[in-house]
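In the form predicted alone, a lone chain appears below as structure tokens.
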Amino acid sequence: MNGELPSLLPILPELILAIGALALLMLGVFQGDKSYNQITNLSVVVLILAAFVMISYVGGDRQETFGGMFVTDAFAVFTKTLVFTGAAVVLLISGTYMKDNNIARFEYPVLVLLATLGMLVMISAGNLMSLYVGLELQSLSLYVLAAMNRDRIRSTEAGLKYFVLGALSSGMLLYGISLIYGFAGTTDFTYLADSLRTGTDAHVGVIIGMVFLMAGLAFKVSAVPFHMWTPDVYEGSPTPVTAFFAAAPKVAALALFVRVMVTAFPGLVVEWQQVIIFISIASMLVGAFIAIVQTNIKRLLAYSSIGHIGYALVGLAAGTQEGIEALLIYIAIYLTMTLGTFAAVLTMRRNESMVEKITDLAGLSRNNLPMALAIAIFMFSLAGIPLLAGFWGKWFVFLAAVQAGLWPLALIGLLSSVVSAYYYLRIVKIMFFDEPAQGFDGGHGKSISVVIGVAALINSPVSYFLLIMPLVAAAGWAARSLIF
């Protein structure tokens, strides 16, 4: 320790988020749950302010602070922007649901802010210690969010399952970190990468530690075979919380996965590439085949998210800058598809109660054609139908895999896409060709309609001009900032 204070500029957005969360927590403590709307709106303002400071003042140049434990660069700016977007949108679409289910408590937006803070620390981790701190800050907030509706058995069960399995994954992750430190002598990503580059062969203890570390990270992104918690937690949690799980934490965990593998273990790319290929293939196949038999829309979306994690990991498996660029494009598009779909699920209310069966969408086109068209766009995009946004996401990850010589992986991804198209198209068929069921209740709020409309526009065929071209440029800029 040289006694000098670390620079706080790189961590300024995180400080804004931390101070904002604590201030809003105090406001909620004194004003109670009647301040829910006020705290939710202020939380969105805090998120926007932190994002603005990150883009305007911190920027995309590589900066380190706290002895290299916290790193910010273009990759961090790109992925943090997605996390900010996901968190803000989820807060905006939560209001009606939380009030209808009597869970509009001021803790909810504060917990979302704290979880987002953990995600930002994860994305900027430059050391295994800061990685763990960020991961646990996010996870502890998410455990509570899953059990937010504590008067409902399914919600408390979801929170308990997530906590128990999350604790198990944290144990594996910590065991991996201890092995890596024990055999490599450092937890710093840069020193770790240098020692593995200059050494002859990596010690087998480091490789085993890395595999345990990857197992913990695979749990966080719900990749197979560590996906078991996902369907139950998605189904049991309040729907806005499920939307949050499917959006921001997935982006943050994937970004962390990429940063750890690329910057800490570049010398072991052959070893970790095999593990990534396995969990990518397993996730794509499990997501494609098990979703076919689901009857609950939230469970179907859970298996869908497992499959999409498999597609995203195809980019990481390539182990190239083009692969990381493709992964970033994929998760950005996945975020828009997921937020739009869950916003649509939030409109599935009948007789003032939420309905979640896929058959509840029967004949929706005759009751509410704009909503049916929007959901159809999301389903086509999730399936990867050409010219929609989801198609371009898969196109770039499969192309990166082929360029890296992993054409069997790309072929398996293509075939699983064909299988998964079945259950997405089944929803479209139910909406447009089945006999109409009772219509859904109105009054779900303007913010949900706006999110659905914007997400549908982004995922429509015009996305190539609206989203894909600028997204490719931004993802390339972000991927180049990582040290390969």
The other form holds:
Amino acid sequence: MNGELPSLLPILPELILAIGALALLMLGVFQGDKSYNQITNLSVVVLILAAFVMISYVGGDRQETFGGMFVTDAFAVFTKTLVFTGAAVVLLISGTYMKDNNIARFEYPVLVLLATLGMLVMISAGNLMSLYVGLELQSLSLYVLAAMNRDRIRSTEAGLKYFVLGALSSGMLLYGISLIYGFAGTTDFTYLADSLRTGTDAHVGVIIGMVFLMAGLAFKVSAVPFHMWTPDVYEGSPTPVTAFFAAAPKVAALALFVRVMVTAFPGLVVEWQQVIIFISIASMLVGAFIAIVQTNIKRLLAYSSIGHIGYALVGLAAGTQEGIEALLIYIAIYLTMTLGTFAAVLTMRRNESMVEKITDLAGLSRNNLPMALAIAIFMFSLAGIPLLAGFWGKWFVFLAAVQAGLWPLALIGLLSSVVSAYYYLRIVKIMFFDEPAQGFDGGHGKSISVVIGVAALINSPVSYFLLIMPLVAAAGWAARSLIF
Amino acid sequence: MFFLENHLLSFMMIMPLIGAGIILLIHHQDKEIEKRNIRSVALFATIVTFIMSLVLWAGFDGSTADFQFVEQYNWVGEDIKYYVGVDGISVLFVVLTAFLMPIVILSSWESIENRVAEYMIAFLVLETLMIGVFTALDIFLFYVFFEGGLIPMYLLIGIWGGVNRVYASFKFFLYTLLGSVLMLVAVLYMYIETGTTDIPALMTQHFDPNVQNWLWLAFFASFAVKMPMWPVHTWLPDAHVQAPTGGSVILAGVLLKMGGYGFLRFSLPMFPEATVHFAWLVFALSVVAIIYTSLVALVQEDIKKLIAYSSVAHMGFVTIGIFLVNTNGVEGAIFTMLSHGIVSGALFLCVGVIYDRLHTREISRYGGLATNMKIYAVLFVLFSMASVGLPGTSGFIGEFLVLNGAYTYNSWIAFGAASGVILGAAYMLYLVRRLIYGELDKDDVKAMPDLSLREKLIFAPLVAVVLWMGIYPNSFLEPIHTSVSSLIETHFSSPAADHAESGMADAVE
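For comparison with the form predicted alone, provide the form predicted in complex with its partner chain.
Starting with the chain above, the whole complex follows.
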């Protein structure tokens, strides 16, 4: 490094986010909780500014800085755009809920910004060290967010559970990293890839290290068998925080997963492919079968997200560029479905307090038809029925899997999607076929309605005509930038 | 007009959607006027679509097996296209769909009082998807339409259905979804192997016989459920019984035909060896279906269930006809599907008429309708006879052709199928006796008025078509003929099918 300052251009969006978060923290400290609205709005501005800078100044060309610790390329731009979208949308829809529950504290938007910063670093990691730093920054912020509603036992329990299990997974991750470093002699992705490619057989220590690393990452994306925390944390956390969990960190952790596997261990593809296939199948099956018995909508969505991570990992399991492309298409569509669904869950208020039972949706189509239609679109889309965007995601991941010759994976995935269709249908059934319950309170704010409307539009058959071509093109552009 | 003709199929698909869009915008202070406007818009949209389908039929050139009215645009990447067109096999299904829709809308004029707008929108969307299924020439597009139709049908059964509607709608949805995901796997494989999703191009591909067997089974899973074939037919009686009248009509009239159409469009031309290889399985299942479900129909206490089981039996004829792969068999199968679409649709409408008056489908609650509902009795007997296959009605031609084709192939199959004709006569006549004849001793039945003008209007075109098909079937067989011959030719021109031909060579001559 010769004592010179490394090039800061590639990391400019992250710097904006970091400085913005700290500045807003100062502002909050001086003004107290009454500044919640102001700080939330400013946070959204910071996110938009950082995203704008990333797209227009950093661009999609591959750039490295900090000695290869930090890498940015088209893949990073694509996934970071999703993370920015997730974070900004979550901040926009949180307001009413946070105020209703007296947790409208200024720390909330700041923590969201810091978590987002961690995610951006994860996505751009070019070294196991920056991977770990980004991951921990994200995780620590998320632990606090989960326990945000500190007066409620469920929320503190969620935070504690998340923290303890998260710390365990971080331990595994670190152990894996140290094994890899010990046996391969480097933590840099490019050097790792070279050393593993040239050597005849990778040392078994590296493989064990890699498996530990994968276990840690599987925890972060909540893939089976490291999914145990997900339903409890989803249920216990304040709903906007759950929405955040389901959207942004999932995208970031999946992106990181892809980057590590593809750029650091391309020579070991045969070894990691088996592991991915296993966790993908297990996640799809657990997501499909255990969700059936859930009665709480947030728990149901937790299992649903486990299942969807399984589908997305099918793309990674293919281990090809088409597979990565499919994975990117999948998570982009999943992001819109999940944000729309959680925005809809946030409108489930009755007598000034939130209701979370699935049966609370009974007869919603009579009380509020547009809302019921929007939720129905999300449910059919999550189930992957044609005419709705979710089918595209399934089509591309399974296409990639079959192209890679992974027949059983595609078949199991499709069969489990039939099982999961059952519980999505059940929600539609409750909304449309059952006798109406008492209607929900209005007054959830305009931004929630807008988010639901836009997400429903994206997932509606409109996607067949307008959206899917640009998305495929963008995902292709992003996937090509990863070195295979 | 030139523009219209070039995009006729797209217009036929867009028209119902335009209707649905207008319905969304209808608001009126007076709820009754609002409902009337909604119904009128739906009726108008479907009638315009029907007129376009007549233009399609009139402009269709029956002397060639090529696809006509073709439109093709790139869609996703280079391979997947928006590609539609019709040949002799599909053209009449499109007409059938467009023909039944205005009738369905009229039939629900008074029986649907709740959520009229949503009901009409569901039907209009369904019409678009059904026309899409029969015209799609891209296998991906076909799949999207084929499975997308589940959503409106699920809502139709679930919202406006009978007491057990939730169970029936779930069963319908999950059964058919399970069938179609297996087809999706096959579609994925074919796309990857050949690099195209173009149906005409796929027809000229030759897959390895071993692969063909798997692909055939995957497609079979989907179409057999849709048809439905025994033993995966159990969703059908439930769905039929619970669905509102309009839903039953569309289910029996069009949706069941998608399975048969799929066999003709995919299984026969694309997997000829596998078709020969598995023909025995289809024949066995079909004969069992014909005999077993006819016997089951005989003991039904619920009118709709009886007709639903009779549908399964009729579809047995269709599958036999298709897999005979000879001219009489295939043409008979297509004819039977068209005829069954009209006749079973008409029978479900008949059930709807008396259900609207008495709100029960139990056969024993009726009796002696010939005394107080004379026109109704005439119509019911006519459609029953058509269902049984009385000469002069549409039902006869199809069954005759299939039996004829079956006999040249194997007399045992013909024997099995023919016994179904006898059983069919038994359960239909038994039903007619219990509903129409006998003592008129129940007070509430006595009070039932005969058909209203609207109801007569619904049945008139159906009667006309049933008789027309029975008396001059050639107007329906002619457009089919060239395409069927070409289908059979390509089937037998496949190299490996030669050795399996021994038994069939005579049939083709």
